[in-house]
Every structure is written in C-alpha cells, then in structure tokens.
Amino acid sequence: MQFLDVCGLRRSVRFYKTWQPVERDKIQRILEVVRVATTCPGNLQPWRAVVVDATKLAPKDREMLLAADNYQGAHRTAPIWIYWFADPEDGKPQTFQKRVHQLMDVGALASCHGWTHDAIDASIEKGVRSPEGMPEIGGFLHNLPYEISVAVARGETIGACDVACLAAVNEGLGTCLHMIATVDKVAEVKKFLKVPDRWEAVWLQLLGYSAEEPEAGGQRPRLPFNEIFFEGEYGKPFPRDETVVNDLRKEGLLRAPAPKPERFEEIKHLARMFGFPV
C-alpha cells in the first residue's frame, strides 16, 4: 500500500471480525516495522510489547483482561491484543550513553559534528558542556531524575505505537489504541502478563480484520491547519497551498469527512450483529 493511502485510511476501528483470525506473519511484520522504523533520541528503544491471542485465552483470563479495560466494546471483538509497555531503564542516561557509543561505532553519528566517545562520557558522567555541533546533553542528562527517565520512555513508546498503527493498516488490518487498564487494575494486568514491575503501562493495541466498511464512516474531525501550524513565529499560520491539498486528495491522504451518509445505519447493523445495545 502507498504511504499516503496508509495514512489516509488510518482509523480507530471499534468493530472487528471475530470469526477471522489474524495471521501470525502479519503480527510479526507489524512488530518488525516498529523495531526498524520508530525514531528515538539516542536510539534508546524503550518500548516492549506482549502479544495476546484473545481467542486462545481461558474464559476467566479473558474476562479479567476485559474487566480491566471496563469491557469496552472494541476490546470484546478484537482477536489480537498487543500490550505496549515502556521500560524506564532504557530511558536512563546510562542507556543513552551506551547506545550513542553504538551509533558512533557504526557511523550514524559523525565526529565532524562533535560526537566522540570522550565527549559523550564527559557530558553524561560529569556534566561537562558538550562540544559545539552536538546537542548540549550534559546539562540535561547528567544526574537526570528517574522520573524524567520514566517520562522519556513513555513518550518514545507512544511514538512506537503510532508506527504500529500505520503498520497494521498497511497489512490490511483494523486497529485501535486503548488504555491497558483502569488505574486500579494495571497491577493485576502486569502480574498476569508477568512483566517487570518497573515497566510502565502505555497502550493496548487492538488488532483484527475490520467489520466496518474500509473508511469506517469517514475521516475523523481534525483541527484546522492554520490553527496548529505556524511559520517563523506563533500567530503567523503556515500558508496552506490548495494545490497541495488537491494533490493529497488524489494521493489518498485526504478523504471524505465523517460521517458518511450511511454511517449511523452501519453502526446499528454492527450493534445488532455483535449483540450490543442499539
């Protein structure tokens, strides 16, 4: 699928074909894309995922995981549940130090920009100001509070989940992000999945073949372009060229806005099919 088609068709799908299993190779392909394509400062890679095939769960385990997410309708119909976590250990300065050394060793970071092994070590271990050309990491990473490492790990994992959603669309699947659990049930879910206590719960990604029509009722509402993008300074909207807009419509990024005329009838039909209140 072309990239702009993938972006234009990305929806939060909330009705899945319970009778159609997801092929394992498609799940692996999504995970491979996340591993390779997700950007991350210092190549930290703090994301971790546990894939659960809901169709193979014991009834009591399925019930517990659904209850933890307040029995959300989409969760009940999706056959694959991917639990995404962030490992704060991979958000720590020491991890940044190790991974940046690796990047320099493979030529991803250039010495002509100031990147050297000695400069990295001095910045992180002693707070020495970084050489010109490098980011000033000494003032930020030296003695970094653990809480910031947690925030960094969570933020980067959120980015990985966005990549995972686009990868799912590219595989012809529907997907949606949920909270892993309500606040009081997170520990129970982590215990069931046997993940380390330190891991931070980020998102639950639902995965399956969409029971909704391909565009799921149309493209979702978005804030106006000129309210969120600026040029040079805040208050000066970045000019929106209508020629570009028309090209993006032709290329599949910009599509018919929600709701499509038949959308609410479709929802009623799906509700009856899955036994939800109409």
Given for the second form:
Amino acid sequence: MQFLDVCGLRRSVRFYKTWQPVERDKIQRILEVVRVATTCPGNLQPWRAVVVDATKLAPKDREMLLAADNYQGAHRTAPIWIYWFADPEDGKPQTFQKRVHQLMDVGALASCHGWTHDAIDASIEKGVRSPEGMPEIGGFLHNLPYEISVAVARGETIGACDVACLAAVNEGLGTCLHMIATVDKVAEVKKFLKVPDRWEAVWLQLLGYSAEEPEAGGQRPRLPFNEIFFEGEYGKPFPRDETVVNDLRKEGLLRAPAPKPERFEEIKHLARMFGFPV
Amino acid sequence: MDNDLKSYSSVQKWIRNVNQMFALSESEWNNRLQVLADFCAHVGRNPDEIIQDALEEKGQKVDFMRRLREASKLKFQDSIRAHEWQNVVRSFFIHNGARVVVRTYPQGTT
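Having seen the form predicted alone, please provide the structure of the form predicted together with the partner chain.
Below, the chain from earlier opens the complete complex, with every other chain and molecule after it.
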C-alpha cells in the first residue's frame, strides 16, 4: 500500500474475522517494521513484544487474558494478541551511552556536530556539560532517576506501537491498541507470558482481518488543524493550504468522516453476527 | 408489575438509547419487550427494580445474570437462541448503565 493510504485507513478495529487466521509472515513483517522504522532518542529501543495466538490458548488461559482486558468485545474476536512491554534497562543512561557510541561508530552521529566518545562518557558518567553541537546530555542523563528511565522506556514503546499499527494496516490487517486493565492483572499476565518482572506493560495490540467495512465507519473525529499546529509561536495557527488538503484527499490520507451512512446498521449486523447485544 | 412495560423509566431509557443508534422496528421492540417481560416474571421484579438492584450492588447484578442464563436454558435447548434471548436482557442492562460481560456466540469464539 502507499504510505498515505496506510495512514488514511488506520483505524481502531473492533470486530475481527474470527474465522480467518493471520499468516505468520504478516506478523513477522509487522515486527520487522517496528524494529527498523521506530525512531528513539539515543537508539534506546526499549520495546519488547510477546505474540500470542489466541486460537491456540487453553480455555482457562484465554479467559484469564480476556479478564485482564476487562472482557472487551474487540479482544474476544481478534485472533492475535501482541503484548507490548517496555524494558526500563533500555531507558537507562548506561544504555544511552552504549548505543550512542555505536551510532558514532556507524557514522550516524558525526563529530562535525561535536560528538566524541570522550564527550559522551564525560557527560553521562560525570555530568560534564556537553560540547556545543551535541545535545546537553550531561544535564539530563547524569544521575538520572530510575523512574525517569521507566517513563522514557514506556514513552518510546508507545511510539513503537504506533508504528506497529501502521505496519498492520499495510499488511491489510485490522488492529487496535488495548491495555491490561489493572495492576494485579498485569502481574498475572506477565507471569503467564514469563516476562521479566522489570518489564512495564504498555499496550496490547489486537490483530486480525477486520470484519468491518474497509473504512470501519469513516475517519474518527480529529481536532481542527488550526487548534493543534502553530507557526512561530503558540496562538498563530499554521496556515492550512486547501490545495494540499485536496491533494491529500486524492492521495488517500483524508477520507470520509465518521459516521459514514449505514454505520450503525453495520454495527447492528456485526453485533448480531458475533452474538453481541444490540 | 405494570402490564405496560413501556411505562417504566428504565424501559423508556433503553428504547430511547437503542433507537438513537439503531432504530429498531416496532416488531423488533415487541419481541424484545416480551423477552424482558419473561425475564421480569422469572426473577419476580419489575424493570426499574431490577436496574435499581443491579446498580446498587454488584452481587445482585451477577445474580441477575445467573438467573438470566437459567431462564434461557429453560426456554431454549439451542445455545444460539438462548444466547440471543440473553442478549436482549443484557442490552437492557447496558443501556441503563449496568455493565455486564458480553460474549460472542458459543461457537463464534476464536
């Protein structure tokens, strides 16, 4: 698919074809995209994922995982459940230090901007102010509290999940991000998935072939462009050129807004097809 | 219990909420109201009392759901028809703010 079509068709899908399995190669392709395309400060890469084929779960395990998501309807119909976690170890300054050295070694960070191996070490280990041209990492990363490392790992993993959603659409799949409902359920799910205690549960990505019409009822309400994007300073909206808007309509990014005609009729039929109450 | 279910505020709210989205036909509503009437008779409570009890205490709501399954099994041997019958009452609960667990058809699960 073309990039703008992928972006324009990205929806949170809430009804999946229970009868159509997801090909393993498509799951792998999504994970490969996340690995390569997700941006991250210091190349930290704190995201981890455990893929669960719901069709192969024992009934009691399936029930436990559904309960952890508060028995959400969409979860019941999705055949693949990807549990995304953040590893705080990869949000720590030491990891940043190691990965940034690596970025220098491969030529991604250039000494012409001020980056040097010595400056990286001095900034992170001793809090020495970084040379101009490179970010002032000493002030931020030296003696960074662990809670901040956790927050960084979580934040960056959320970005990875966004990439995973677009990658799923590119594979012709429906997807939706859920979460593990409560703290005690998180522990239960982590134990079941055998993930390290330190990992932070971030999102549960549902994956499957959408049972909804391709546009899933239309594009969701979005805040007006001029209320969220500014030029130069807050309060001066970035001008929205209608020519660009029209081009993006033609190129597939901007599509019919929700609700499309017959959307509620569709939901009624979907609910009846799967056995949900209307 | 009043014979006219539509006189109960919980029923009015249910009809109003569902029709805002799905506009069910009169015959569909007649069928639904009959299901609700049967359930009310089974538990010996009127619609408003059921919702009041369910909202007041989770245990009561869980018990209503247990009795719902019980009532549907007495009426239907076919699990799909029983599930659909239960769903009418689940809808009544949901649209009155009483959260209930929803499930797919027994054989529709992945």
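Rigid core here is just the name for the largest C-alpha set that superposes within 1.5 Å across the two forms. Small disclaimer: the values here were computed from a predicted structure and weren't measured. Residues that one form lacks are left out of the comparison. Residue numbers count along the first chain shown, from 1.
In sequence order, 180-184 is the sole run of at least 3 consecutive residues whose Cα positions differ by 2 Å or more between these two forms once the rigid core is superposed.
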